[in-house]
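Listed next as structure tokens is one chain, alone, in the form predicted alone.
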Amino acid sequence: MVMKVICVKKTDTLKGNVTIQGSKNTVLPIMAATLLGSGVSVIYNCPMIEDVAVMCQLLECLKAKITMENHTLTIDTRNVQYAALPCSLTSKLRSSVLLLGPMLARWKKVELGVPGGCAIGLRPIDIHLQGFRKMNVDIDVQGDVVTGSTYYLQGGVIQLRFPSVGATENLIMTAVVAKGRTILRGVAKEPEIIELCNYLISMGALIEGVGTDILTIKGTGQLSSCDYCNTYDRIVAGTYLLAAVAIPSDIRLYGIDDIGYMKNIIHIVSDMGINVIKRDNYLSVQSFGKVSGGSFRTGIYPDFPTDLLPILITVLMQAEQVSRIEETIFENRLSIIRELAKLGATFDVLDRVVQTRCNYRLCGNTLVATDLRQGAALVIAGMMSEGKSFVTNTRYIARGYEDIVKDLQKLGANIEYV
């Protein structure tokens, strides 16, 4: 499939309403978790994005019956069958790794091509593998394939050396059906983890310590399928909040029922110069487009999310002072700098620390998206630049944004597909 190029022109103001889509990072592990039950699961507010489509294809390889209509995803796992999952599919989706735990839980074996996704840095699955081995799984990577088997899953005490979100999700989904009790220490605490735990509890899992860095899980028999209403995508919401920092705005973001999951983002953008007010069913966002810079650092939740780093760097090009940004998670998150330089921006970079100059006069150019969030940041950069900018490789953006062009058009941006 050939993706269209996005043409962006300088946008003087943002004004209007947009509804924030369902969360990508929440729905993907929930989809994997449906394998733990035998029945029909209905997921509401499911984003219609490329990553969801690939996960659907992987589940269909296991003979799950899937339908999607009006953001409602139905997954029937009553007649699923074991199958090896090919690298041709898993290489398209980093979250394919989340099928390791549910497949081991259901069939006591797994063969899965190594996961792919965005080229934002090394993302080894050794923490996943170490945890599985402590749960009585013989698992390893052989070439481009992960293979694993077990006579039975055994609970135990597992200390994660780093709070990996994916490893936390995988081990939770394995522990809920393992024999005995599992204690997971040093786990990730992202909202996606909380949502997954609550979903599993609805299926009949026994989990204590949800929202903390220590989870205690008592294994049970096969769980029961159940429905789930997906939460909003805090990264998509953060994308539009950050755009409003750099461009004078008066916008409303609907679909954000609880700001608890994005308080860290709201705190940062408020300090940068915008006014965010929570109303009954939307966020009111107003700004004069004057960016207050400063010192910023990404980190594990509840610190500022690494996913929004490329957009933060982009917005800070318009700051009234020099700013410093440090990335602590992925070594290749700073690849956006090469593309922003095409617009006339310059930066001082040392290892994973970027120092911006201030008040750039940016001129449009042709920009190449190389990962999901970097691609979204380039769209925002085009809105901040004189003339026209063309963003190519938009398939990366489609992995996580239902239609970033349509959303921004609703807010008055000069943007279209060409």
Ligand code: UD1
Second form
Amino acid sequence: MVMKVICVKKTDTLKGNVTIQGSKNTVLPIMAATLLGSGVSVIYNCPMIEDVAVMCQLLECLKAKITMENHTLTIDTRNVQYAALPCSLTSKLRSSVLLLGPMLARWKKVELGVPGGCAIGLRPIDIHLQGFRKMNVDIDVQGDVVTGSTYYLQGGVIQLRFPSVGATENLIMTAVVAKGRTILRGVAKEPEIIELCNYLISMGALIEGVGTDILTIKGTGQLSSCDYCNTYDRIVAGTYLLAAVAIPSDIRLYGIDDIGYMKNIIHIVSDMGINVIKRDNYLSVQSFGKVSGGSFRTGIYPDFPTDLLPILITVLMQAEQVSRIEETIFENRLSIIRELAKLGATFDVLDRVVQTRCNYRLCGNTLVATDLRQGAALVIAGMMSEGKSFVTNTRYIARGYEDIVKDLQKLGANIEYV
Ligand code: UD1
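How about the form predicted in complex with this ligand, since we already have the form predicted alone?
What follows is the whole complex; the chain from before opens it.
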């Protein structure tokens, strides 16, 4: 794959319309869940991004037949066959870990290279493994391989030590076919979990408590394959919404059918003085590019999402007051400030808290993307800086944004691939 460099110039205003792509973090567990049925599943509004491409390759290793046309993904699991999934592929994607549950459900065994993904922190999988063990699975990590097996999956009572999104998804996908009843306590409640539960329910699963922190699941054996219409990507929408904090904007974000999943993000930008209004089929965003700062903290849903933290730090450089931003989920999210320093920005940092200063004069430079959301933040930082900036390592951005350059061009930004 040719790694394109993004060239971005100072952008004084954003004006235009863009349609928000389908959600990455929703579609990846749904793709894994198709293994729980033996049939053809059609997934509409699937984003055409690198992470989806890698998940397709992983499913193809299991002999699933896959086609993707115009954002419609078709997965045929009728003739799937067990295979060990190699580290060379699993290490490209954190969500490869989500195949553990469905593979155990389908074949009662699994051998999978350790998951990879963005370098935003340690990202252990102990919560997944502890949950599986409670469901009668003998599972462990040796070197760079996770190996698990079970005679039969048995439901049980599982208390998560932290509401991990991935562990919640894995354990739900296992419990829906396990023997008896499973009670999952302390689960994540992110919109992606609600979407997964509703999808599994349409496949025939029996799940109570959707959207709360206790799920009660009655195992039903095999499920029936089912279609799914993917929701919009709330983090991509949040990226463009946050750009309006730093750059005077009059933009419309289409494809946001229900703002429920974005309420937390909209609330925060509205408090900063951005005018956000939900119209019939779009979100209208207007700003003057000068906002008040404040104190912000990421957290589990419905708090402010950790994925948007690098973008929040970036745009708050343009706020009129000092801001304080605390990251509580991933230890490396603050690494963005090393790259922002190349533009002339300085921050006060203590542990996982960063404090912005005022009156930044940013000057374009060459910036290196090291993870998905940090990469998107650097693109926005380039739009806020005098002169030209170049963002390299854009393969990270391609993992989650279908085409950030095209989207921002539609919003009137001075941006292109070079
Ligand atoms: C998912 C999202 C990611 C988002 C994150 C938190 C996907 C594909 N990715 O990642 O975009 O930023 O949720 O909202 O949906 N942890 C453990 N042990 C475990 C599992 C997690 O200690 O077994 C820790 C992690 O290191 C991290 C925290 O729990 O500090 C949250 O991780 P988790 O919720 O599992 O995130 P992911 O599912 O990987």
